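Read the single chain below, which is given as structure tokens and is the form predicted alone.
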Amino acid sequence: MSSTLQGKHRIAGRWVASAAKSFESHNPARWDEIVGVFPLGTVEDANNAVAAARAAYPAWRRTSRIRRAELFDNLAQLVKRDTDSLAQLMARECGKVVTECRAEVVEGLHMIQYVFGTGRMPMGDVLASEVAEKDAFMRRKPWGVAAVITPWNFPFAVPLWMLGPSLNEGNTAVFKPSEDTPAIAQRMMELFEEAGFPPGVVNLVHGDHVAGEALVKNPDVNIVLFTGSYDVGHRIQQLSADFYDRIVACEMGSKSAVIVCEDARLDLAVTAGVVSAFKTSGQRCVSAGRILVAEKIMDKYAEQFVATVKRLKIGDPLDASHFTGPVIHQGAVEKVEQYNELARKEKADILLAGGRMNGGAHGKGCFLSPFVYRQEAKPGIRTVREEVFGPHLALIPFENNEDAVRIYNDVEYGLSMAVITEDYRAMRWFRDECEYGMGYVNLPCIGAEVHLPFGGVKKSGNGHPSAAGLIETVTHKTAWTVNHATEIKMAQGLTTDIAKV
């Protein structure tokens, strides 16, 4: 067992403790293991961090964009150096299998490399003017201070999706990670410090909703970047409505799905379904809570799918041979069990009665085995419409492609979808008719890459995608027009004659 970390905030380039209470971060695979003890951030802590970011902003904005990018290259080398130790720490703290954690560190590295590359790319456009003597430009400028509030399930990559573009474009930031994964966040801030980012450019405040809400209520915050539940995202948008210069980007819940068409390659479809539903124990925002299957192949698909799921190895996340590990905490166990019971009450056909795993080493952690059932997409059925965020999956039959689209869209969310088919016309139909932010063909509905936008529609997002798409949110466009003549000529033929008095 590793030693217990002693956490601190990082504000204005200094590691500071809080006079307030502390909280513990536990290993969800061994709940009696405390990963670290961290300060519970107060309103004062949050406001101090915002003040530090505001003070650092003018000098950071004036720093060469290429120089800012070079600091990200420094950061990339440090992440490469520490990839394995970062993955180990993440596996202990959030319960994802170490192979997944390593892939997430690499995803964070890719985001760092992406923003490093954009440092030498155009930051605007040169445009023609109606008047030959004028040069016209569109230039991007940063907003100011960004509050970055992130979830536990991707505690390394998601913050970098947000911090990377924000800082590279000249904003400063305050980072408030999930209280479930403060240790990996603190380690990330240590790397930012080692990479040479100036004091106050990126600040860290640990804690719960108190610190998070204080950031959102602070008028010196220009941008709020959030990934998490719909309820919290909705609250952030409500609080931000009172600020005339506030931009909010929210990536929230989902009820993502895989659509398996009649002509699908069965082995591929089963693999895509299993990975979509049960990687990270179903705790990705893009995890499939539903697999829609053509009626004619439903029995065959369900049989092969359940047989495959039964073979999955669930256990210690530090053991790379395991497919998945525990859910994040006891509250998540209880929520999933409640939805499992709800499926029974809604008269679902239970195909695999998964649930709490209490035997052996599992008894020390928050382990759940997959729960799989067949259910019709009838009105009023909650389990096929509400986000569960755990190893709980509905197999839903559909009659034809039009019916599949209707069922897919009949939820309040629209984040991710995948279609398994060999028919290019069907691919196009689902591409155009389904409501989603990320779509895949003959792939799982998980597996984002950083150079693509990450976000959704409806309750899943508000039109400001993360990762590569975030540059549109963390900057604003300005028009800059220069006259090279010695007299004034106006667009649209507007006269400049001034009547003599």
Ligand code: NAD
The other form holds:
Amino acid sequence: MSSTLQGKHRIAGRWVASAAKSFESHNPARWDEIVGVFPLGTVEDANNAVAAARAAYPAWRRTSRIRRAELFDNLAQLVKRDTDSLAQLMARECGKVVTECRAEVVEGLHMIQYVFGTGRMPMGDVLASEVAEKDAFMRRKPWGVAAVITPWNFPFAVPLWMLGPSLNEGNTAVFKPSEDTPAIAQRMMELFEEAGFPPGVVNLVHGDHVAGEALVKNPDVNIVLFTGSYDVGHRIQQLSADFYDRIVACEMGSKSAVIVCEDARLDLAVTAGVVSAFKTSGQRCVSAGRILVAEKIMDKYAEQFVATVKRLKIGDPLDASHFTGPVIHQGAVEKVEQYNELARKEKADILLAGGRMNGGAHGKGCFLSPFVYRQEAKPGIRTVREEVFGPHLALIPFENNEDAVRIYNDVEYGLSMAVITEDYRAMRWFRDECEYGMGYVNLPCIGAEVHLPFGGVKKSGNGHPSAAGLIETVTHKTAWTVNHATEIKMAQGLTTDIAKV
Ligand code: NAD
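Switching conditions: you have the form predicted alone, so give me the form predicted in complex with nicotinamide-adenine-dinucleotide (NAD).
Shown next: the complete complex, the earlier chain at its head.
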């Protein structure tokens, strides 16, 4: 059994053991294994971290943008050095299979590399002026202090999607990771320290909603960058409404979908569906909770889909041969089981009964096998509309492509969508008519890359895409105009002739 980490907050460049209560993080595959013990952040801890970020802000903002970016180059080297150990720790703490954790560390690395690259790229525009003697610029400025509040399911990449652009553009930050994955956050902060980020530029407060809400309520926080569930994101938006200049970026839940058209290549469509629905045990924000299938091929598709799902290897996340591991905790097991039960009550046609895996090594952890059912997208059917966030999937028939769009859009979320078709007209139809942030053709509806915007619409996001897209949120654009003449000439023919006024 691996050693137990002793975590601390990191505030103003010091590792701080809070006097308050502590909490444990567990291995979801073997619940009796404690990964680490961490201080449960209080309102005071959160406020101290904001004060540290505020104090560090002026010097950090005045630091050369290129120098700031170079610290990310240092960080990239450290992440490369530690890729495997980070992946192992992540697999132990969040239950994702180690190959998937490695891919997530690499995704975090890509974000760091992207951010480093932008250090020497333009940070604004040079524009023309109506007056020949004037030079006009659009220049970006940081906002100040960012609160970065993140979920457990991408404990390395998602924080870096937000911390990377924020810090690179000159903001300072307080990072509040999920209470389910504090160990990986702790390791990340150690790497920021080793990379040479000055004290107070990036602070870490462990804990739950208490620390999270304290950050949101602190008037010295200029931007809140949140990724997590809709309910929490909505609460954060409400709490922030009292701050007149508060920027709140919320990336939230989904009921993402794969749409399998009548002309789809069946093998490709099955692989895309299985990966979309059950990779990470259905616990990606973009996981497909629905696969919409053309009625004419539904029977054939369902048969091949279920046969493939039955072959998936589910087990210890540290064993790279497994397709997926456990869900995050017992609460998640219970939530998925309630939705499986609801599907039965809603008279779904159950194709694979799924549920709790209690035998052998599975019995020590939070393992669930996939639940697959066929259901019509009728009004009032909750299972085909609500986010379950686990291995629970509906196969939904549709008559034609117009019908598919109607069913796809008939949910409150709009995050990710994939369409499987050989017909270029159909691709365009779905691209233009479906409501989503990330769209894919002949691919699963998972698998983002950092240089593309990542965000959704409706209850999935409020229009501030993350990763590379976040530069628009963490800076404000200023107009800067300089006159090189010895007299004043105004745009629009406006006179400056004071004597005639
Ligand atoms: P969650 O909403 O329960 O928690 C997210 C974070 O918010 C945690 O750090 C938590 O401590 C904090 N928090 C909880 N209550 C708070 C409050 N009142 N004020 C401030 N902070 C508070 O989410 P989770 O269970 O960790 O993650 C799963 C959810 O995240 C799913 O809904 C998933 O779809 C979503 N998600 C979305 C994206 C995206 O980019 N759209 C990415 C990953 C996950």
